[in-house]
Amino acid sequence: MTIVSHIPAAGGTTPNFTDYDGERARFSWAAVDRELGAAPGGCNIAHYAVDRHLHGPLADHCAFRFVGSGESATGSFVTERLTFAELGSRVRRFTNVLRALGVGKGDRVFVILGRIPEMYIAILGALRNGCVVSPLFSAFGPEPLATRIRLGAGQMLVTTDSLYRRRIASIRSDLPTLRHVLVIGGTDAAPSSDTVDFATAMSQVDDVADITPTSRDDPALLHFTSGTTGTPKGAIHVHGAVATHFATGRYALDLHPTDTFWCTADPGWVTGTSYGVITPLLHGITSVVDPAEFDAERWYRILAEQAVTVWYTAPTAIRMLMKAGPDLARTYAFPRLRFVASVGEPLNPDAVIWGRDVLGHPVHDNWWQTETGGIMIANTPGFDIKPGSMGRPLPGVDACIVAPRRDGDEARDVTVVDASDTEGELALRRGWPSMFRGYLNNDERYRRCFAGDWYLTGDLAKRDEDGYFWFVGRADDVIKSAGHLIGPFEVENVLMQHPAVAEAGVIGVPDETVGDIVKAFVSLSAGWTADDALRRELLAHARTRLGAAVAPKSIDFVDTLPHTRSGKIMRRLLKARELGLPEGDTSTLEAGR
């Protein structure tokens, strides 16, 4: 077993958490609530991420740099600034906004954007106002958005004018519960009768608005995942899940009041939203963010020029890193980079001994999930990594194995496994702050994740004597793409849209950059010819309703699919002969196929 040792911080930082057992031992969440103490009629996470900021010395503090795309007469990148007492005041005025509108209380606000400044203003104004905020990711295809947003039944959408244009005005009339489009940019003042123009807006009203009463289990954030079967799966999380947030900030990523942040998640992502949001902001320190997509020498540049400490990244762009080779990191120096962590995915052993070889530090990967809220298992700074680990519970998480369920087995018929590198399913103990407060409409799904104290994963996994926990993978099909998650049932049911596809079953296969990659197997209907140029048409009619992150990147055209007698597609089985594995028990595969 290779183990990297803890490398000292730049600067000689200490790590916030250095005693394992003695700080679970002292924890405890009424703590962190004292710390973070009372908010205006209960708990709002804008009024500890913005407000209670904005009358003492953080106020000129810089809350965020956007890295433009310009360069400066000495070369480097144009940066915009947002002081926290800026970031007040136009999070006021777009709480104005929605209060001028009509939109209040428990609304629901979608939130289309890129990593521009109004995003981030977007969200906190509608959290302040005390709506449930959805941000989406806004590489999605209309039909992604369009499903997203009729489950969540928004109010209020806030998008750009090219967004709008190229992702909405198509499934407008589909969304009969939206009642107020907010357009950012482009030439003309809106795109059309029913929407407003955000700049417009925001003129018309001041900053001076009070919060929005809200109590710790008011809904503030609804984040949607993946599931194998039917639609996306809408995870509700509360306001008093900013306990989470700023405790794993503190713990997992070692945030300290000198820092400068960078978090490379797009917030349409559970992570982007939890750290590359709310939690650096929590602790009154700069986050530095980028609009654009991954380039390696930009990134580079980046971590240079912003003099970032603490990088919160995702294990396809370390692979996609290091793939660019050590020489164009060595072209640059980043001597304040003390910590560097990852989310999304498994991280391969080698990518934690290359960044200590070539950035100085081992990365350090975490784990948790859309319906975690926050980290809850983690390598953290102060202490040994075994590579390839998802590390272990953070203080205030308590977690085990448990024996696998069968299909079939209802979720109380689990057992806590006790012994070492037995492989099961990963289990939390109910009860940290951040912990989803069930799925929107489907509150049957949700029980079903309960087993007594214990919320069930779906990860499989092991943990071993020294108390690390090891991921194995999925208990279901979901597909981790680049951090992504994605449900096959959606992608199969787009294909199936088109006329040639009888039916479609898409799995992940195992890719070394972006951990898998979706790809569907097509029966076709009477009357079409299996060839490229079919292939070809599959793919972007796939492509532009789904939209690139999602859409399969290949295609193989096969007789028939395997099913179970029941009637449903064993992607298991697909997999297996995709990838030349043991078929295991085929004994409910449908006769005859």
Contents of the next structure:
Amino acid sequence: MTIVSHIPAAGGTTPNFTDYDGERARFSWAAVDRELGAAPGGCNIAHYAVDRHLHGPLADHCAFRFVGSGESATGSFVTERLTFAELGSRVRRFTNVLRALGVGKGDRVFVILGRIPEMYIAILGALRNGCVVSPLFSAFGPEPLATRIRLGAGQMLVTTDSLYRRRIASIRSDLPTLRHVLVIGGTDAAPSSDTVDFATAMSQVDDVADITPTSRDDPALLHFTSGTTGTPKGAIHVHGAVATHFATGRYALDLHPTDTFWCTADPGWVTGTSYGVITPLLHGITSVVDPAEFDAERWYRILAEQAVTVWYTAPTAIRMLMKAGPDLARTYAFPRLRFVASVGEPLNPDAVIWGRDVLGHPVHDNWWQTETGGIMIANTPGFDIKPGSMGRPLPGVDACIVAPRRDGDEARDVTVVDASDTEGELALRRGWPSMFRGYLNNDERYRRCFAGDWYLTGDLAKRDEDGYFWFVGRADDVIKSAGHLIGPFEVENVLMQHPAVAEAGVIGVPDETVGDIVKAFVSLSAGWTADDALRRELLAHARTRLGAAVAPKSIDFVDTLPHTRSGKIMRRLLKARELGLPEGDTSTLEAGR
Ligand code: AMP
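Having seen the form predicted on its own, can you show the form predicted in complex with ligand AMP?
Let's see the whole complex now, leading with the same chain.
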């Protein structure tokens, strides 16, 4: 079944492209570079996102509209607006703050903030200063934050007093590389020797600052992602990624100069940085930012009141709106909305159609991952949607299905599967500009992601005879819950820090709304009793250390966990048993389990 992708809205905007095959044939990354133009000092994302707009009509255009919690006299949300000129001035000041503190090119700046103006200023100012920026999700607990800052050898941290107290104070002594902590509103909870109040620092410098020369291949962003084993992986992205951000804004999000865009993702995840910060600025359009968490009524109100034209969100959010019921939706009208897209997890066909019936536009699913830096496969306004499919590779992206690797295979041995509808691993031809350039301190893991010309994504998928790609599942045990990628190993590790826990195995249990719910199986050390009080204690222990977004929602006590003969926990088997599914190949199972 296909449904119409482009439904014209008020304003009559025509899609950026309608001839899929023609556009792919005409496309070249060199042409995108030419369109973006040369930048002083090389290639810097902040130049293209901010500086280059400041000497023309866009200077006074609104770049960000931050939605507040209060209401104006007319009953609409109060917003704080930042024009491109104001943003530029604050970004240059922040560049000078970094320089005054001796934080320079290549230094790692971690940003742990909610979606407030300082988050956007810090990210862009640090990029402009040639630093490598790593925005981390502020709902992470102290443990995941410490792991990531340590791995990234962060020299500077930008945060708030409240986050410092709740998340950083307890791990501060484990972060030896951190030289400076900039705190919005100041704090008395941190050592005064290295702590600086953000506003004071900004007031002590001026807003005249040259951009630091950077090249296309200089690292710009560090985004952490989770694997099945070991520590999180720090995917390194370069300034040259800007070409992908720009082109995908055009093709996958259909951005036009008059748009008001709302990307609901937090910049602590790659979608929130690539599409919540960089892409809309590259296109010189206004972004709406809501610092609050999901609330169905609030979100409908923002879409309507802020006259959002292009909306980029997540399948979990769409399903939560569906759950809130049609009556709530009917109290609002969205005449300006013209394009809706989602990413991060499978989008069920019902949700695509719900978008058409309730919002007036089908939801356009698209696919990418931290490593790809930008959207790779998408449903665009240029061709019909097959609900349930992720769409087709964008211009400049070649995707194929390869025979899945078996344990022990050399990565180079993969073969491309030509037959339609045959399941295999999704692979992308290497070389698109936002391709990650390494995993921090882990060259071997990076090398294993490639086979000749192909980057192997770790996702299982199929391609149909019309070239549409269909997601099948992950090739590993990583869990996707409410759009957030969670490494079971990180959760197991924290559970095992509790003296009662001998061993833990963590899986995702399918859930209609959030995709997967994190569930732990725990075997106890001698002398502990498996009861509700201990279960509550373990849940609280995990929640305090990991944060609510990552911690398990339920725990089952078991006598023993299934292992392979080499000692690895067989999460696949735990999952099959939990779901009452066939146990599959158990030839590597340790005897007696
Ligand atoms: P992350 O690196 O956190 O952005 O997560 C990337 C992973 O999310 C992918 O490798 C997929 O497993 C999953 N994912 C992203 N987009 C989609 C989609 N449209 N459909 C199904 N899974 C998706």
